[in-house]
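Quick heads-up: it's one chain on its own, the form predicted on its own, in structure tokens.
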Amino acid sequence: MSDKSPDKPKVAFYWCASCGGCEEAVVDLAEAILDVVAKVDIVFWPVAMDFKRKDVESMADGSITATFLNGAIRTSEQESMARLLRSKSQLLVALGACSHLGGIPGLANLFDRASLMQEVYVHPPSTINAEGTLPQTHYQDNGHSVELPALHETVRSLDQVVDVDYYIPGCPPTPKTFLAAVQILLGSELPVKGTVLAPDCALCDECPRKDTKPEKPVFTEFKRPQQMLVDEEKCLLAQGLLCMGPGTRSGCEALCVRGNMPCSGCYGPTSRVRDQGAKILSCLASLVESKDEAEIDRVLSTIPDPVGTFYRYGLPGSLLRRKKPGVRQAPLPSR
């Protein structure tokens, strides 16, 4: 950490419901961290450093210059966390799919609370839970008392919760992504509140593949990577495989691509687009060969997972958000 001064801006960083992948992203600038450090005091950022919530709590309001906070909101903690930084902070940047869109464990919105709750510690295969005893937020034995966290019933987004600045995207961003993002914000002049910060264009437009799409890729059914042997050089889609670069925010460099992958849509939508599973579900559909609805139905059915697949990184900041209450729900996923 850099030594104390008044004239650096001050930065802090902190972890809400994610894998920790964008802290890594933080360190994997290697040496290039180090001129960061050197511009800037980094005054919180727990899964680093020794730093406490009385730390931030003793802060004046406003005395951050900017909150880099990745992680979606799942606990009473989590939001109590992100309110507190939002106080302190000047800017709060969304760090990242998950605070940006939800994330992977946005994905917790296709089922209610109970039936999670009952899924990882009644029914778990590792676990003996007869008396099917579940976290309690307060609990009291022997004259101690313990809190934990309340579990929300709904995943949200950081904007969901409270005013965000900025949006660095992808799961998890790359270096260069945050890297660019932070030059830009330590820059003399801010792009507008709310933008995202990376390019605004589809992956399509990067793609090393681009050259072999087709004008109107057409499908008679979805294949998935391991059933193939996936050509190194021709476009993704135009071999059956189910990416999601039309409908996916370009700045990722295209690495799933470059590494013989589809495009799995992390870095989320343009800005041109409301709804980034509904923008490639329209794409798809409209590129399927048959106009006869059985046949129609027979191509769709190869999609194993469709939410999983459209909505992997955006279901809580997408126009469904989540499964409605009292809707009868699929069971969980088998192990």
The other form holds:
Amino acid sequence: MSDKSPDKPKVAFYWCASCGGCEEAVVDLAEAILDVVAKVDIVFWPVAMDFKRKDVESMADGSITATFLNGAIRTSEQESMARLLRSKSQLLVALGACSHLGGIPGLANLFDRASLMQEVYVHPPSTINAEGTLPQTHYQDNGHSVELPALHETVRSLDQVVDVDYYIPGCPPTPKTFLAAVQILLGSELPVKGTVLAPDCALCDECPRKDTKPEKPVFTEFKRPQQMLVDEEKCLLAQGLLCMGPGTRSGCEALCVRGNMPCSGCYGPTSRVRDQGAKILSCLASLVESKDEAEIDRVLSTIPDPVGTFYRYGLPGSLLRRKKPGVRQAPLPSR
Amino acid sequence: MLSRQPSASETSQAKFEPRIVAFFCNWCTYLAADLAGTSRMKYAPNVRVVRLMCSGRVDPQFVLDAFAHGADGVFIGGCHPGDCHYQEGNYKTLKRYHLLKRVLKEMGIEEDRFRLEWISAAEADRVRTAINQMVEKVRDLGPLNLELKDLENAYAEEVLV
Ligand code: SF4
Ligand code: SF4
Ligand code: FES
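Return the form predicted together with its partner chain of this protein as a structure block, the form predicted on its own having already been given.
Let us now look at the entire complex, which starts with that chain.
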């Protein structure tokens, strides 16, 4: 990569509970990545270069200019890496929806750990596990022992574990969003701590279909894209589809809508909204046409999975954070 | 926000006093509650009333925020259908209530912890019975313990496997 130079900013990348898509987004910068690489020293990037934890441990506190960490925090190892990188970095940047708000892995907060373990290791139709063997954090055999990270009960966003300086939203952030954020961070004036590095307005604002968005769309049914021929020009809400655009931060240039799919909300809320799911729920429910309770229920029942829909990328970062433990679930492991 | 010092009484389930946050519309339920007060009707002292200009002003975020800050139940009181000072405010509330109820259920919050009632300015007795009923139901359910502090504690005390 670049020459090691004392005055170039040192940058690290790390991943926690994520799918790898955010790393991909960095690589997707294509030629633009060369400009970035020329301006910085990459001192840690396990997905692409051979670094180990001990390399980070040997660095002085605060010696990394900025760490971009993607993924939610779910295991003991992720938590400890987040703490380590926090202490070694002047700036810690949450990259992508999982790190920002909990992301898709955050939907695990609708379950408890015990039932998840059962579901994954004991009950799948493709698995025969009569003894109910579950992963252990410690295993000893023939004088050799292996340690594995432990799984936490609750998935957390990065800022629920360590102090975070900036956020880059998206699942994943588009290359353009990432590049713009890096340029801001390399610039001379840093934004206010805690800033989400993307425009602070709703997606509808940059949507190519916004001129066809009615003042007040009304719903008699929430349709799903596979049930209809979706008009490629008309606002998706106006077509009866559940588009999260009005409750989602812009910056992606309406990628999904351009692909004729409703926005599912990955850029999170704008700064004026605390809980994206509650806000979009409020907006959509009030657009139901009927005033009759039974009919209201019928229309709303066409949203089969409200939490998975409204909080798809942000359950851990929402006001409630997780399902109340112990309600109608398998008993928790003994405490 | 609500402060939540678990009092000695709270440690035993029997003496648990539910904390209910009530959002009352200024034109109806709030006046009814006022009337209940001046008529010396007694209702359970467990409600913290927040007066809003219309039940339609109750952003679902307020409800979640109340639960996340230690409320064991949330009550919304608005004008009867057709009587809202802002025409449609209570219908919006009704629609949001129906969807929010489903979200709360999925999040493990029992149905009896969230209630919507239409109560006109004259119906002081209804404030009393609705509140009393709700307090009793929530008392039976026990504390919600959804407060951030509870979550953090659970996190710290968690036995990792
Ligand atoms: S609701 Fe969706 S389709 Fe309509 S303008 Fe907003 S982002 Fe575009
Ligand atoms: S349209 Fe919505 S879901 Fe799609 S990339 Fe943009 S913010 Fe994310
Ligand atoms: S004014 Fe009372 S509910 Fe709208």
